[in-house]
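In structure tokens, one chain follows: the form predicted alone.
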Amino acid sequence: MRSILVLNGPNLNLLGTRQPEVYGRETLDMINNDCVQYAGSQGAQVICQQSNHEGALIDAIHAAKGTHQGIVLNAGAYTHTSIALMDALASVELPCVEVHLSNIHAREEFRHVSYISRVALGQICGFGSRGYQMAIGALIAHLDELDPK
């Protein structure tokens, strides 16, 4: 069975809460319980993580060579500042797909670099909470082109 790791960065822990008419009313415990019931129904199995802190996130990716076989990442504010998460993903070579709720081009400026997109698969912004199940799905059929079942 495949194994996933959805990584969650700052914030992401108020959700529900934070900023509703930007990110949704769903909690991170319901996005996490949706990836867990959709990679299910997918074949797949999903361990999700969160963590306010760049080096707890880094440390998170390391862990996942050998255990998962890809990383759906989102990494917050990170994203847009954080060469040090870069530089992990493109080190354990697992494949990663980025994944935000809103449409970060579509907001700040700022928000349209993304130091992620550089190493990962793809990007899916914009649609939610449903935007976890398209990466997962994404990551999915990427992983079996590489290792058709």
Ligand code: CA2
Second form
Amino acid sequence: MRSILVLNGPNLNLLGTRQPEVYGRETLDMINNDCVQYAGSQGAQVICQQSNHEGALIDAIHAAKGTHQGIVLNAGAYTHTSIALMDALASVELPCVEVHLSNIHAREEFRHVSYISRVALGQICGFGSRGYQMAIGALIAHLDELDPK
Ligand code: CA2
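Now show me the form predicted together with this ligand, since the one above was the form predicted alone.
Okay, now the whole complex, with that chain kicking things off.
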């Protein structure tokens, strides 16, 4: 069975508590449960992790190699700053779909830049929590293309 890492970065553990007009009302636990359900319906499993620490996110990406076949990543604000996360993703050579709850291109200019996009298959943003399921679907379709059943 295919296994996908759903990795969330800084402050996303606070979802559902503040700024619902930007990030929605769902908690990260609710989003993670939806990811597990959706992946299961597609014959895949997901493992969900979150950290507020850049190094821990890098460790999780390194550990994904050999364990998971792809990564769904919302790197939070590290998206716009972290060359180290970009390098980690490039080094493991796993397909990655970047997700953002909000439409980062319609927000402040500093959010328009994503280092993750340079090494991701693609980016899904602006669809709220549904974006995670869209990303899982896109990743599974990509893996199916690489290795048809
Ligand atoms: O839209 C997204 O998913 C973001 O990755 C969220 C990040 C932001 O820095 C990115 O530009 C876009 C911020 C996550 C903060 O989440 C909070 C949730 C509840 C309360 C406060 C912050």
